[in-house]
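Quick heads-up: it's one chain on its own, the form predicted on its own, in structure tokens.
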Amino acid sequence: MAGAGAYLIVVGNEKGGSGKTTTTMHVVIALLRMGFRVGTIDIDGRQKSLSRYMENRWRMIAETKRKLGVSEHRVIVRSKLADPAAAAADEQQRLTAALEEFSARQDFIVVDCPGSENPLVRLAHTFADTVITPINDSMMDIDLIVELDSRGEVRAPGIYAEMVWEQRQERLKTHGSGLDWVVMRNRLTQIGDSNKRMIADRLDGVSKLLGFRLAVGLSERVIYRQLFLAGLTILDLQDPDLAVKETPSHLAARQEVKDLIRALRLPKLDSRLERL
């Protein structure tokens, strides 16, 4: 974080259902499998999807005695203060404290954001070294990045892109460094169509203007959702003690995750990628 010990990754998007927590899970487990120390922070104090995943993983370890990598985890629950301004300040103070605590002893910190905008989300983006924004191939998702007119032509930056730009400027002012913004096209189907091509063209066309890199994310696969309840990821299934007979679909999914990790261009990864 702007020269501090840990590198901060924020997974954010102001729309629900884009695959933020699934992305976060796989990034975290990939880093753990490469031997890094990882702290995770869930700032979705209502839904707590990442925290539920962590609970499932801890339960799996307790029940099976398997050696699975785990992160040090915190959840920023909603403040009980009645005054909205005081409540926001309380939550932001607890997030800042968690970031400072983790930065002293972790290599990476990964923050999972809710599908909405609030002061806590803005603060996390201000501290971020890398922002990962999963989006689905739909006009509703792309509208958060760039507004298009009825003909599909670019009209203006989307509301989320504007927020990232504002927090990037704040980071430059307060920390003297920028952030790496990666927009990943998630839940892609294997079938090509005109809508898919148009979205790819529009995002590619505005990427330099809005300051993000475009990456291919995770396909629409049932296995990603099924593993949530067991607290596992597709990367865990290759472990011999799980005794899982992997299918070609499993292998393809694991390759997707590996490709995503490479595309993020995180520091200190090159010499450890073979561990995935």
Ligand SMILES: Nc1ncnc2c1ncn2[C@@H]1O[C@H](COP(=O)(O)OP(=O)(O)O)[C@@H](O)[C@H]1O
Given for the second form:
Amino acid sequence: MAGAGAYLIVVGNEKGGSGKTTTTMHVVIALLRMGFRVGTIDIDGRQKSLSRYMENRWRMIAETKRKLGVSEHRVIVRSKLADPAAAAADEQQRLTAALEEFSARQDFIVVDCPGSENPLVRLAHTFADTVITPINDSMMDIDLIVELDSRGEVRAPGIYAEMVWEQRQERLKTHGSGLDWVVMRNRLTQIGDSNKRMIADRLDGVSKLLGFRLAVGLSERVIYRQLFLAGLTILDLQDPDLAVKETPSHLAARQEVKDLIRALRLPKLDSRLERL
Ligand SMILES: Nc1ncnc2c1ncn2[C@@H]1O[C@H](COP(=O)(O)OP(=O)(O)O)[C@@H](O)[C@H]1O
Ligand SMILES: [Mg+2]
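The block above covers the form predicted on its own; next, return the form predicted in complex with the ligand.
Now the complete complex, all chains and molecules, led by this one.
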């Protein structure tokens, strides 16, 4: 637990473009729609994609007066202090303050990470109750989780898996409990090619060794890209006042988001899952 009460979810992977921000937004809106209070923290202070997504949502609400759920949002930027130790202390102080503040009044806190590690990313992982790692179906993405040889045999843990392992040990020391690490595949194509099967096999095979659970995740769908500008998620499209004519692809997308939320096994969800 990050503090008094809030449950902390960190969405991370040492890879840009793997779907962290898209996943974060969908998890946040799912929690809000289930009636939870949610605090969000963008620690990708350079791209600020989650903050841009939220701004688009606030603008949509202001312009249309629609009743859409919103999180309480913060951005934590990297420290500008020149001395590395002072910079790390400054970042730690600001992230910890935001977590403590949110812990007092939110049910969940969701942190969206940048695509490369830094002290803020490490710190967020040591506080995490659940880490969600979206990966694209490519060997380059898998390499960050597990290094394979040319025959697809395991050589070593990938750099991101090493980082999660270290932060998990750190967390055991400081919090006395482990974290739940969920790796999810993103941008899955509908075609059942051999690359896709090999990736599923390999991830399945190493999940115990590296300490993660594998969730199927999200398919490649244009709708996920289109929703950013409106500040919406696939879950919002079912609201009658939006008057969107939903396609079978929308319905399938909503189902996969629901399946993902269920697979996360978050606390306090129970029958609230039906509200999605
Ligand atoms: N399942 C998906 N289907 C289609 N496009 C996706 C999907 N997930 C993410 N994208 C798109 O891929 C790009 C990178 O996603 P993003 O969530 O910003 O990744 P990250 O935060 O890891 O950099 C964005 O343009 C996003 O809209
Ligand atoms: Mg991002």
